[in-house]
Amino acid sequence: MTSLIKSYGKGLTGLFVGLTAIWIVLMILVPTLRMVDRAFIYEDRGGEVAMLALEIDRLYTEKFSLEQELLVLDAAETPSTDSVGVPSVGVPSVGAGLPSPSLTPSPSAAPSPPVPSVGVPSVGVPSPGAGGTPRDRTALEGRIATLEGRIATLEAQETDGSEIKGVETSYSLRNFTDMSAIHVEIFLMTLLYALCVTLLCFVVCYPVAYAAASMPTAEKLTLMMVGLVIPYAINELLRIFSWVMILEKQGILNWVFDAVGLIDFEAGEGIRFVASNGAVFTVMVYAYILFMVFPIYNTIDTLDRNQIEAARDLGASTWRIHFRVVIPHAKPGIAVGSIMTFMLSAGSIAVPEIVGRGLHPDWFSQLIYRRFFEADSWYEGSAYSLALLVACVIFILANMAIFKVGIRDIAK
C-alpha cells in the first residue's frame, strides 16, 4: 500500500482500492453468498399451484410461437390498399368459394390438455391437426386471443390459491442428499476429467515455457509469444467450432486419412473423434494452454542460468536437471497454472456442450446448466454449483500442499 501511495498518490490509490473492494463485494461475495443460501433451500414442487405454473409457462411458450409466426406472416405479405384506403390482409372472401376463417375450433382439432387437479375447464385451444397450422392472420390472432384468455384464467386461480398451497420451500440438506447416483458419478468423473486436462496441459506447456525462457534473444522470444497469443485473438466459441470441423466424421482429419488411403469416404468410413472425452480433452488443452504456459514461463525466467550450467558441468543428465533444478524452482508457476486450468476445465460448459454433444459422457457443468435453465430448479442448481466450488477449493488447498507453496509464493 505504501508503495502504491508513493507511486500514484493518495487519491488514485484510494480510488483503486475502493473500486477493487466494490468489485469483490458485488461480483464475488454477494453472488456466492446468495448461491450458498439457495443451495440449502429445498423446493417442494408437489403443490397444485406448481402444476398451474407449469401449464401457464407452456401456454406462454405456445403464445410466443404464434406471435412469431404472425410476425413472419406480416413480413412476407405486401399490404395493398383498396379504393377506400383500407389495407387488405389477404383474407379470402366467402363469395370466392372458400370458407371464411372461424375463431371456433373445428371438432377435429385436438383439445389442449387440461389441468385435472385444479379443475381448470378446457377452453379448446386449437392446435395443428391433420389439416396443418392455419397460415392466415385472422386464425392466428384468434388462437392468440384464446390463449391469452386461458392464461388470464389460470393466473387468477394461481393467485387465489397461492396463500394455501403451491410450491413450498424450507431449509434442508435434501438438495445434496437427494442427488441421484448417476449425478454423483458424473460429479466424480468430471473432477477426474479436469485433473486429466490439467496433467495434459502441464505435459504440453512445460516444454513450451522452458523453450520460451531459454530464448537467446528478445526478438525470438517476442516472435514465439506472438505466435502463442495470436490464435487467442479469435473468439473462444469459434476456436471450439473449428476443432469440431477438424474432428467430426466428415472433418478435416478424416479427409486427410482419406487422402492418404487409410479410410474411404465413399464407402461411409470415417472416425467420429468427437464421440469421446479425448476430443473434449484436446479442445480444452488448446483453449486453456496459455493459463498454464505463462505462469510456468514467469517462474522459469527468474531461474539463474548458472545453476543449470553447474548441474550440467557436474554430469547431470537433461532429465535430472529438470527434475532437480528447473521444476523445483518453477513450483509456484506450476501450482498457479494447475489451479487455473483445473478450475476452468471443471466449470467449462461450452467445450463439452459443443464438442460431440450427446456422443460422450456428460460433464457436471452440463448438469448445472440444465438444473438452472431447463429444469428451472435454481435451488438444485445452486447446490450442484456449491458442490463443485467446494471440490475446486479442496483441489487448490491440496495443490498448494503438494507443491509446498503458500499464497505469498503464488502471488510472486
Second form
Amino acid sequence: MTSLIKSYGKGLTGLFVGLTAIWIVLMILVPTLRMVDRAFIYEDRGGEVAMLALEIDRLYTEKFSLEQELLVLDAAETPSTDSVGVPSVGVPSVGAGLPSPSLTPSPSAAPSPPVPSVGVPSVGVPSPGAGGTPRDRTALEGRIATLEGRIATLEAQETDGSEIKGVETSYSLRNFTDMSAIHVEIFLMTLLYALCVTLLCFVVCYPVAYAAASMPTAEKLTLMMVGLVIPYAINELLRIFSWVMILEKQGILNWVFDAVGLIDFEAGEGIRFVASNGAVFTVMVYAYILFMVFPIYNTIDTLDRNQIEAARDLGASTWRIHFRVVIPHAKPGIAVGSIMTFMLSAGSIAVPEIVGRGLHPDWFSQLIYRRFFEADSWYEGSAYSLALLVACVIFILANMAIFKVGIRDIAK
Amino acid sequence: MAMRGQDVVLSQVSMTFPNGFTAVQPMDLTIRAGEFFSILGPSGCGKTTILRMISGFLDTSTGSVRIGGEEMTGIGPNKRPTALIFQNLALFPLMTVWENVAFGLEARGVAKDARRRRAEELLDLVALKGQEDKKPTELSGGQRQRVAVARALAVEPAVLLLDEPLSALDLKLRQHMRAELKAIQRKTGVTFIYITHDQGEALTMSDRVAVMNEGRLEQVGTGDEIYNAPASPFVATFVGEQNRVPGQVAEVEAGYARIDTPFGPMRGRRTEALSVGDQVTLFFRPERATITDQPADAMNVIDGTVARRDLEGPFINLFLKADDRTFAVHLTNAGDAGRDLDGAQKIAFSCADALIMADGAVAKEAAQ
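Okay, that is the form predicted alone; can I get the form predicted together with the partner chain now?
Let's see the whole complex now, leading with the same chain.
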C-alpha cells in the first residue's frame, strides 16, 4: 500500500483502490452472496398457496374466454336486429360462430351453446334465431358472474394466507435435496466430463509446451506462440461452429474419408461425429488449449536445461526424465492449467449446446440455464450454480493438495 | 566400490556448428586411464565443446572418440561410461540429497533399499554423512558441490567430466575443494577430465594439463612443463604472469639466442629454430626477476623507475617503468626485500629464466 502511494501518489492510489473495492463489491461479493442466498430459498410450487395462485390463474383464463364469446355474440346480434324480417345470411353465420366455446377446455362451458345453431335450419324465419340469442347471453353472463365470485373468494383466501402475494418462500435446503436423480447424474457426469477434458488437454498441451520451451531460436518460438494465439482472435462461437462444419455428417472430415475411400458419400454413408462425447471433448480441448499451454510453458521455461542433461547423462530414459525432472518442476503450471481448464469446461455452455445438439447428454451448465430461463425458477437455478461452484472449489483444493502446490506457487 | 578409470582417445576430433563456426579444430589427444587431466583455456576456446563431445551431448563433426578402447560414435550420453558435473551442478532441487545421489541407480532399475545404501556410502565418501534427507537448497555451496560429485560417482563412471564446477565458490572454499577433488580422484581411480579457465586449479590438481586456444591444443604436459617450459607465446602469457620484451635475433646459439632490444642486448633460452633478424619476444616471469645494484655479468638487465609498489602479503609486487613499458617484479617478502624501493632501479634476471619465442598469438588476458 505504502509502495503504491509512493509510486502513484495519493490521488491515483485512492482511485485505484476505490475502483478495486467497487469492483469486488459489485461484481463479486453482491452477486455471489445473492446467489448463495437464493440457493437456500425454497419456493413451494406444490403448496397450498401455490395451488391457490394456479387456480386463480386458471379461473382468469376461463373468464377471459367466456368474455370473448360474449363479444362474438354481441358482434353477431347488432346486424341481425337492424334487418328484422329480411331473410338474411346473418343467422347461420352466428351459428357458425357458436361452436367455438366447445373448443375451450373448461368443462362447464360444454352443455349449452351448440343447440340453437343446429335448431335454425330455415333461413327465412327470423324469430327463433333471435329468440335463442338472449338465452345464451344470460347463460354466459351468469357463468361469468359465478367465476368472478369464485375468483374474489380465492383472492381473499390468498391475501389472508400470506402477506406476499404469489408463491410462498422459505429458507431451506430443499433446493438441493429435491434435486432429481437425473439432475444429480448430470451434475456428476459433467464433473467427470470436465475432468476428462482437463486430462485430454494436459496430454495434448504438455508436449506442445515442452516443445515450445525447448525451442532453440526466438523466431521459431514466436512463430509457434503466434500460431497458438491467432485462433483466439476468432470468436469462440465461430470456432465452435467451424468444428461443427468439420465433424458434421456432411462435414469436412467425412468428405476426407470419402475422398480416401473409407466411406461412400453417394450412398448416404457418413459418420455422425457431432453429438458425441468425443466431439464435445475435442472442441473443448481446442477451445481451452491456450489456458493449459501457457502456464505449463512458463514453468518449463524456467527449468534449468542442465538438469535435463544431467538426468540423461546419469542414464535416465526420456520417460524418466519427464516424470522425475520436468513434470515435478512444471507442477505449479500444470495445477494452474488444470484448474483453469476444469473450471472453463465444467461451466461451458456453448460447446455442449452447439456440438451436443440436444442429442448428447446435457451438461450441468445447460441445466442451470434452463432452471433460470425456462423453468423460471431462479432459486433452483442459484442452488444448481452454487453446487457447481462448490464442486469447482473442491476441485481446486484437491488439485493443490495432489500437486502439493500452495497459492504462492500458483501466483508465481 | 569397484571403480576403474579408462583412457579416452580423441583422434582427429573436430567440431563445426551448423552456423559454420568451428569450435574445435581437428585434434588428437590421449587421456590416460586414472589420470587427473585438466583442459585449461580462455572462455570460447572450445574446451566445453570437447567435454560435450566426450560425454555424448554433441556429435563430433569429424574423427572419433574412444573410451576404454571402445568407439563411442552413435552412443548417447545415457549409455556412455561417463558422468558429467555441470558448472552450475544441476542438482535436482525437488529431490532430497540421497535421491539426487541415487538418481543414476534409479535409472538403472536398482531397488530402493540398495539405492539408499549406495547413496549413503557415497555421501560418506564425500563427507556428507547425515545430510541424506535434506534438500539440495538447504546445503552450503561446498556441500552441494560434493553432492554433485557423489551423484556422478554413483553410476560408477570410468570417466568423470567436470565443467568448471568450482567457479561459483569463493576462494577459500575453492582451494579446499581442490584438495578434496584430488583426494576423491585418488581414492576412486576414476579418470577425471577437468575443464577450467583457472590456472591455479589446473596446476594444483592435475597430473597433466592441456592448454587450448581458439579450438586448438597449444600444449599438453605436466603443470611444471606448462609453467616453466611453455611451448607457445599463448601458453607463456596465459599461464601465469609474464613480462614481455620485443626484440630481433642477433645471434643463435645452442638452446639459446641473443637478441637486440630497446633496453640493450639480452640472452635467453629458445625452444624453436630461429634465424638472425627474426622478430621475437623475450618473456620473463616477475618472480624470477630481482632488483639489484650489481647484477652479475651473465644477467639480463633493464633500467627502470619504480612506478608502484603493492604489498600482497607474502609478495611485494613492484611495477617499474622503462620507456613506455611496465615491468612487474615480485619480491618475496623476506629479510630486507621489503625495504623501500623507489626511483631508478635495475631489473635483473638470469638468461635461463628468459624465454625467447617468435612472435605469435598471445593471450588477451592471463588466466586467473
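A quick note: this is a predicted structure, and the numbers were derived from the prediction, not measured. Just so we're on the same page, rigid core means the largest C-alpha set that superposes within 1.5 Å between forms. Numbering follows the first chain given and starts at 1.
After superposition on the rigid core, displacement of the C-alpha of R34 between these two forms stays below 2 Å.
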